[in-house]
2 protein chains.
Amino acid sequence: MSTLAQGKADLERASTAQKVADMLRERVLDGELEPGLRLSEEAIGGALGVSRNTLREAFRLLTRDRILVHEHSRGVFVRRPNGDDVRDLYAARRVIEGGALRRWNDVSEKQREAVRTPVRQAVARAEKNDFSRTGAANIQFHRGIVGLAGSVRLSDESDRLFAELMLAFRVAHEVEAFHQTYLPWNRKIVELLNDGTVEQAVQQLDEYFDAAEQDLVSRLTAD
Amino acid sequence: MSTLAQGKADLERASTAQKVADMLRERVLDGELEPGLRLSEEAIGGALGVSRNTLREAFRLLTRDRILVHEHSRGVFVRRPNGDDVRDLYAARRVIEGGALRRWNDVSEKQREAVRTPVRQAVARAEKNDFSRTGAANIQFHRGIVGLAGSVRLSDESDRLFAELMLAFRVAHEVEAFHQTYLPWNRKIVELLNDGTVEQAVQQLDEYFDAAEQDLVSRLTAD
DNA sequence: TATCGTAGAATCGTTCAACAATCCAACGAT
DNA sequence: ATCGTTGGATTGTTGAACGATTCTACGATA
């Protein structure tokens, strides 16, 4: 049955409009497209063959996932995360992952595999100097901590501010180096919650967080 | 300065799209339009004296606020939550607000006060039998809690979740009665923060949640 | 020189009309 | 009673058009 749930999820992909809000998520993602460009609904449009208002319906889709803001009579703009977004944003991880950490004694051993397994992930590619795909065990590990909440919409919430947050990375020309640095203390949360000291793994967590927010919010302001 | 920014935001309101959109926002949450219900584009474009895609853009901007769903070549739905919908919805609060309400001592006392005071004017409207502004009242509560998190996203989501919330409210025909139920809970809660013991006030939210959770699901899944 | 205002170009916001693609309900065949 | 089939209704997408807003460059004024 689930290869069935799976196909239905394929079918359901049509719609042009969300086909260009995919690429161009992937094109933002990936560098090709700015933080702070603005996207032209003619140039673009015309790129790609598609209306401008199937097009404005795919920026309507990006803006939910926080990739683009809309300023009314001025456009579309690919969004570019200032230290105060920065600010925000790991406060609200903290609360989230936080509370989800919490729940690691609640959950089935599926979910606490998912938030083992990247950080294993990570190590091994580390060590290979694979640090492209180093950084995205990285960001797995803290999607499987969030997941530990078992809600779809939190996951879903987060997946947005994971999008944000590497936003902020590009901003601050930090895209690969930034998740092998902290690399260790996922190793430590890990071990810790293995060891049953969730408070300590929470507290361990904050400390993550408070450093990772202060090195990019230094490297926003300074420019 | 703050009437100039407030004079700003006033600006801004321009755009069609998000006037209808406010407008069809306030039908759906007063019970006009009821969950389920689809919403004709040509209908409702032709009674609003607003062209499809137009419309079709105010339709982007309450489906990213959970008010409607989206289903592709078959229209948009007023959002009907399910049991399995409401389950998740209280798997995203217990994480959001009992990570929030254990920030209790780190935050500002403006912010502490945005938690009590709603529990005041909840307990004074119950009194004079206005039910109606009780509810508006709890829901105050709740989210002066996210609040404590310091994450205006993070409120943004909260303020998504709980207008779903209502929805599954009205859906179990439980509009009005439901909030004054738990105010005892609400005042508990307050109480234990206000004694400083703080990781007693997030058990007491969590019970809150299992007890609200359970007689909601039943009566949605009775039908 | 610097500031201000203005004209014109570029772009967005919105509407309208049209057609293809999809869904749905009624009908009839097996 | 179940299964195709056929129209009719609705959505998806396009293209063109025009008013409204923003941006840019130029020139006027102090």
Contents of the next structure:
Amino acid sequence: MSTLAQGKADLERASTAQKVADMLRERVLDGELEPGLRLSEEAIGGALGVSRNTLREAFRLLTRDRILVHEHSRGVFVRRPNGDDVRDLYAARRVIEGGALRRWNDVSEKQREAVRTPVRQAVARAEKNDFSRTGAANIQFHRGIVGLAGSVRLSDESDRLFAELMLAFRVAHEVEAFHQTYLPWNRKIVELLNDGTVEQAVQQLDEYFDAAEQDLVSRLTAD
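Can I get the form predicted on its own as well, since the one above is the form predicted in complex with the DNA?
Just this one chain is shown here; partners and other molecules are left out.
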């Protein structure tokens, strides 16, 4: 039992580190932390009021998730994904989101609304020529799709994928313009789901992923 007691501080630090990592990941999704940005231990640790050891553990977790990269003698940076990363990300998303979407008829209305609402909000803004935060709305739409699976583990894993993908969008420089292009696809997927044609919605999602992957890879290659 004495060894367990000795590990209490490590456990508390690990728990805090995970919370810090989650917070930083959200900043990546929000676009506050840009690809290539060097992260200052002093600035972030001071702002969050956490120890250097806790912050380094959070950095380690995000490095494992491919959000950050440690460069010897230079420090920790927000990662810049490349074309191969994008292809791998979409391969994972096809399996996760396609499978989750097929559960549409078996889930609660609350879960369905988590898919519909982001699209409805984005469409309403688009009708007013307001395309701000289109990327954030798109992420919420896909979070809603993953939520149809009813698995906390899948949702957590997908959040890591979304953060990495958002970095790729920002490397391509046109986050809102990119997502603006695919808003009609999201709308069509919801329409098919509401009509009860789930397999057609899954097919539309696959076509969406094919087009988005090719588009993003080409932008990264051009960059």
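Only the largest set of C-alpha atoms that superpose within 1.5 Å between the two forms is called the rigid core. Residue numbers count along the first chain shown, from 1. Small disclaimer: the values here were computed from a predicted structure and weren't measured.
After superposition on the rigid core, the Cα atom of W104 is displaced by less than 2 Å between these two forms.
In this overlay on the rigid core, V146 has a C-alpha that sits less than 2 Å away from its partner position between these two forms.
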